[in-house]
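What follows is a single chain, given as structure tokens, in the form predicted on its own.
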Amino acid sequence: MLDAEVRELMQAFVLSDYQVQEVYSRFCLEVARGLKRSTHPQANVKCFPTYVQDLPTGDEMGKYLALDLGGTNFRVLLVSLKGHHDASVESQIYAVPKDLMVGSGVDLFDHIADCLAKFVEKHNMKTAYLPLGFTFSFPCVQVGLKEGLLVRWTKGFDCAGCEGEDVGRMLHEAIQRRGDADIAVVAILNDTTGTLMSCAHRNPDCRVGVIVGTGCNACYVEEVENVDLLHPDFKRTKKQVIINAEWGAFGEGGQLDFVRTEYDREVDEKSINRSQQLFEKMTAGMYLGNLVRLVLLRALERKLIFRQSSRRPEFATVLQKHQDVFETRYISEIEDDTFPEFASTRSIVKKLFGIEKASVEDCQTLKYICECVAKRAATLVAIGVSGLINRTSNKSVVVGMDGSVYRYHPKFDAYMREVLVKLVKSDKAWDIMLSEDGSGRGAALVAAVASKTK
């Protein structure tokens, strides 16, 4: 039985009714203000327009290389399509070497252009025209399909001489520094807009897209009449755009506080990127973990847990190591766990603390902690989502879903659902869907269709 005493500790995680519906209708304003001009200076969820304006048929065929930066590797991908909603891919995985992530912006792009060579020279394709699809998973303001301007790095990267600049150039710029491959830079995307874009080539009712891996963020498909932002030119012949939400700065303005805990304060003062992102800080892989080490320690303080124990501050000083002491899949292993052996968790417990045989009680409590954390996250992940289905124009609506989170947490997906069915419109039929390989296929299906539209 779980101790009343641990349920209060959790409490200011667990969301009312009332909260959920607050928290919804700031959201669906703040969206609302991203897309109109005058007020989206003010607004956190920016809602910058992709470029993006056709959605894939399934038809699409040839060779394109994807290039998928978001987090401490980048992968490069030969993605074959071949029509009948039909695609191979080959792909690699290269390190970004910590002194990498926060040196200069030029040495970043000549490694990858260095790692892009190589790619294309093991696969034999050094004298073949490769359109490429660049995946860049930070917040952009795009100019146009294959002109992206860098906001702020976030992630753990900080290169100098990256932000405001245009990354799509200067990969374009790294490329022709080597010159020994036929690589052009055709489409700059969010790895939430190749979720979209994969889902969209298998399902074509998928309207939005999501992650919910190391970071957080969502896309959506928009009338082009209500996107302010959008030159134009770009509304004569196509109805629609995909918008990329950044939603992980929704809070940026207060939004948040009301339902923010003292371990999100922590969090947020311990970050590199203080009082941003304070929607991601919530949701995202990046910082569950650190969330539940500080309520651990919190716990540990009250003795609500390992209380047998005389060890109990030796505990803690474990805890105030490092705050990726615990990590986020830990919460996934730990919620994945059966009653009453807790196999994973007592194997985490004795890894972060030399715990033989943890008791039932304490690994009901961790796994209590785990829940109400994840749980959260879940519950405000579908606030967003409903809000961005219930703007879309179509009666039915699949999301696509994608990210280490959502993908290898065992209830995510159960808890998005439960605050789904409560908050999207009753005449809309809705569905989720895993993608496969957004951020390497769907960039090569942006990259396609940017070929095909040119």
Ligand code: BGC
The other form holds:
Amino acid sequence: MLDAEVRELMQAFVLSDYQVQEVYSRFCLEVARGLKRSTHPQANVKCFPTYVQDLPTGDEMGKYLALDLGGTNFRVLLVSLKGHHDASVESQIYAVPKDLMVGSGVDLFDHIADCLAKFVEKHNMKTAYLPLGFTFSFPCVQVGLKEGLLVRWTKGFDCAGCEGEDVGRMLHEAIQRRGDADIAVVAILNDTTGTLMSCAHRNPDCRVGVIVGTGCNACYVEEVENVDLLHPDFKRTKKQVIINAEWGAFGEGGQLDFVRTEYDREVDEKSINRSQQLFEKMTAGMYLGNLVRLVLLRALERKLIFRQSSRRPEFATVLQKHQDVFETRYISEIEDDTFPEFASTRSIVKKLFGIEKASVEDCQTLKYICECVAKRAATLVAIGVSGLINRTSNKSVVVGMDGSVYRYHPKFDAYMREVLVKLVKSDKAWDIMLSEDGSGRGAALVAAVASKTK
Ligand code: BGC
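Let's see the other form, the form predicted in complex with the ligand, since the form predicted on its own is already up.
Entire complex below, previous chain first.
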């Protein structure tokens, strides 16, 4: 049985029906403000047009390179689109060293170009002409399919000399500096767009793409007439365009203050992008472990966990060492655990604090803390997804999802569905699908579309 005091501690993370409705209304309002030219500058859900106006037909063919930069690793991929909704992907993961994440932009892009060159060499493609789709998962103002001006870095990146710059051009220049491969950057896209495209390649009803990984964001298909920011030229022949919502920034105008906790405020205050990406800081993998860590510190202080142990101050010191000591993946592992063995929970507790055999009660408390933090994240994501589904003109909408939190957390999907059932309009049918190779296949598909529309 869970202690009433533990429940009380976690109450701040449990959103009431009223709060869910209120966040939903505020989110929908921000999306509308983001789309409208007059309110766009003040809106925090920016709703950037991506210039991707064609969903895949499944018939796309050809070989494309793809780059995927957006977290601690980046990937280079070779994608062969084979028609008949089929594709194969070969890929290689490269680390982004920590110093490059906060160094100079030129160094970052030179490193990317080096890895790209190694990959091309390894696959004996040095002499081939290769169109490349660049999945760049940071907020960008797109001015065309292959030009994206970086608005701000997120997720722990902070490279000098990139904000306001066209990252497509920066990549192109880095490739030129090496001068040893014939690679053309034909498209820049967000990872959410890649997810939507790759899911639409398999399921033509896909209209929303969502990432809940290191960062959190979504895109969706909007009618061009609702998108003030899109030049009339792009409204003549095409009826729709994918919008990159950049919902991670939601709340920067205070819209979430009524549900943010003291822990959320601390996460934000200690981050390198203070006051920014507040919705992301409540939902994304980069922050969820840190939230649990802060709650655990409070639980220790109030003697709500490990109460039999005299070593509590020592445990607190462990948790204070670094904001990443409680890794986000522990949340998934703990929620996946079974009562009363708690094998994973006990091994995590042992690894962190050196406790040999944590009590069932302590394991339950830890599990409840993780559950509340993850469930709130899933609820917030589902609120956003519902808002986007309800905006689409389709009667049946599939949501393509990707990202480590969604993929590996055993209940994230179920938590989301509980909320979607309540918020999606009753005349719409919806479903969620997991993306496969979103970053690669999606980038190749956008590159294929770009080559077609050239
Ligand atoms: C970025 C988005 C991206 C998301 C998921 C956020 O921090 O702003 O552009 O889609 O992370 O990777």
